[in-house]
Amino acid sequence: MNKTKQMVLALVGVVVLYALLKALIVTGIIGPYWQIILNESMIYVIGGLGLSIIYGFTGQFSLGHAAFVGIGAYCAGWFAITFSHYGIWASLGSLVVGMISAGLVGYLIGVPILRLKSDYLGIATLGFNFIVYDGMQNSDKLSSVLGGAQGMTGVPQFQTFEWYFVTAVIVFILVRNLVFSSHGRAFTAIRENETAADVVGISPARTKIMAFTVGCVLAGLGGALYAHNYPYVNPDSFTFLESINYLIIVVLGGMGSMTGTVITAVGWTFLLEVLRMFLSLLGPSFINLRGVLYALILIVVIILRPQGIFGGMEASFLVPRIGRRKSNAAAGS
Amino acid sequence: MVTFFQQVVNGLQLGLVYALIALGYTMVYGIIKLINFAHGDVFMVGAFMGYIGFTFVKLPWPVALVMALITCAVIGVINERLVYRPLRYAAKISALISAIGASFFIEYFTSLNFVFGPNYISYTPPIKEITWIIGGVRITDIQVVILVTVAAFLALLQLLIFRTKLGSAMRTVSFDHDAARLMGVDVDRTISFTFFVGSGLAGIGGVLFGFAYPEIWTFLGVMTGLKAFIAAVLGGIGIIPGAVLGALIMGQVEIMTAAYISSQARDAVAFAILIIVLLIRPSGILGRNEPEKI
């Protein structure tokens, strides 16, 4: 399979997937409620790919990903409200603002804390998540638009599915290209053995900061979209529990598998919603079981597949030909 | 100045409770390098067992304390056996995810109506409050009970770890699993025992927490557990005196921030201090920074 053929195939796949989803929306099989959930799953894909770069590919344990999603959501929301008289341009601009702000904060916080390793790094990022959360709670002191603990309302909404789908596809293509570029190899090298990577001339500090910043940019983009998908942006949507959701998506999907991250992001979002719907159909007393079932599913899946559902696998159309010839080491072991 | 000393006493009370929880985190981390996310929830179960013990069963409080200790210790051991052991030799992150799952399971299961229920519960502690005023500082008998209980259990733990065969087994396993096995140590049993002791201490922490702050609910363990964990990291995770030191610092920081800065910022300040300490001493205050082996 040569490169052009591979690209054409991938493109056809995307168009078919889009046509299928669009048909389901037009015919009303996917109603307005499920459409918002579909948008949300795209947001999880984008944010999840961000954490996938940071943790899945580069191995930098982050328990604070939701903080960057939140920073993106708040900055984008603020921008979209303040410049709302520019119409659609304000919304488009807000996506860029969300990315830049989260990326910038990610860079500034990444430079000092990426010196920490494994669990210690996780705890530092977790702490950062709490600090950002407290900041959001008090954000009304900075600008009344941000709303503080009350939450931010009035962000122009666009629930059109195309926005989310197209953004997610673009992000996916860019991430895929990044992962198979020389930078991507450097990420994996750092994950596998930092000292060895250093010895062959990959700067651990630079590579880690780069991966972290790129991941945070994607989190910010996800956050910006979040602000446009929900009429109400609240600090409680970006707690460390949300960071754990992202972590679950990356780990259950399989570390270092983009396919896994995408499928798990969509699957996990819908699983939780279906669970909610199914239990509320059974009766009001069953709805409380949701958390218990959620926990059980999590435990059972991770015990049955400790390496993640798609651990060490990558959809074959994603893997470049050269990478495949070298004993398929590209997809991350 | 009197207010300041009053805050020191209040901080000490909180720090001592954190110490009991932090010990469990640090012991488990020391032996299997796992952040036991469910530990805070075991602490919560302890708080509820104490409450049930002296409110419904009308037990004298020391008996309720022992009951909570045993219940929590058993829950900890079951948890390790069912949820962590299958993943012991998998990647560390898999065990962490299953620990998060176990934590959610305990929280949501105990929130069900036929278990503890989802509401906040306020109650009167079984110890009648007596206040002494020493140099203007108010000290309650509950604070004295907490201090004495924590000190007693710390002493017992110290004896257990350094004077018994089981303790030396624990120290060996935390050093090297394979070498311990070669020396004839039953690694699985030692790990179970570590969970037994750590979870039991969290149970006592829960009961004492209930004495000091008699308002409990099933998600109590999330924040309290996290802060105790942070305390363990602050002191140097895996090091027992470090956990106590970290917990005492954490208690002071929290109370002082609430008293002198803003009670809203108490979490943020505590975490900011943690990040700063980690940047200066990446393995915590008492932690040793071991050179990387190549």
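Numbering follows the first chain given and starts at 1. In this text, the rigid core denotes the largest set of C-alpha atoms whose superposition between the two forms falls within 1.5 Å. Please read these numbers as outputs of a predicted model, since none were measured by experiment. Compared with the form predicted on its own:
Superposition of the core reveals a Cα shift of 2 Å or more for L279 between the two forms. In the core-superposed comparison between the two forms, W34 has its Cα shifted by less than 2 Å. Once both forms are fitted on their core, a CA shift of 2 Å or more is seen for L293 between the two forms.
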Contents of the next structure:
Amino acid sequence: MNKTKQMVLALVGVVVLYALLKALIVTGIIGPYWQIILNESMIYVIGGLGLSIIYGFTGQFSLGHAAFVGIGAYCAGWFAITFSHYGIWASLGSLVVGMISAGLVGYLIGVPILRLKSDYLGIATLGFNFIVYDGMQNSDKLSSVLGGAQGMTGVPQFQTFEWYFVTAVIVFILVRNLVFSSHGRAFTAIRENETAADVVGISPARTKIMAFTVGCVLAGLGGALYAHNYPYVNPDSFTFLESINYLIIVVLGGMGSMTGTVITAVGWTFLLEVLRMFLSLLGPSFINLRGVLYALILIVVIILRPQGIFGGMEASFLVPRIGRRKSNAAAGS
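Instead of the form predicted in complex with the partner chain shown above, give the structure for the form predicted on its own, please.
There are no partners or other molecules in what follows, just the one chain.
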């Protein structure tokens, strides 16, 4: 199948998926509440793809991804509220502000901490997550708009499904093109063997900083969309446990698999909500069991399929033909 046919089939698939979901929304099968959850799943797709670049493709273990989502949410929310008199343009601008702010912070902290490796890098990003969380708790000292520990309210809402679906599709296309570019191959080379990559002329420091910054930009975009999806943005939405959610999405989907990240992000979002509703029916005291169930699900999947659900595989229409020929040749040899 040539490239044009692949692109046409992919486009048709996206249109059919959108039409199906839109029909479910219009007919009321997906009500207002579940539409918000559907929007949130798109936010997880965007943020999950960001962490997939950092950890899945480049191998940089990060436990602070939610911090960058929170930075994007708070900066975007502040911008949208402050310049709300500009209407929709303020909301659009807030998405850019969320991306830039998270990307800039990611770059600034990435320069020193990306010298660390493995568990030490994870601990450093975990510490940064706690720093950002404490900063959000006291953010009202910077601006009353941010709300501090009580959270930020008044962010203009656009909960239409189109915003989130189209943005997620665009992000997915950009990430796909990045992964199969020379930069993406450099990311994978760093993950597989940093010393060998350095020998062939790939700068480990520059490549890791690039991957980390791009991943943080996507996290900031997801955070900006989050601020516009909920009328109330609270620091508790960006804790260490939220970072674990993103990590679970990347690990369960399969390291280095965009397809796995997207499908797992959507499935995990709805699974969390279904579990929350089921446990709430049993009583308030059972809500705290969610963490136990999440851990059990993760343990079972890792035992049964340690490489993740998709194991690094991609849908065939995403992979360039030259990439498939090389893979087939390698498999044949």
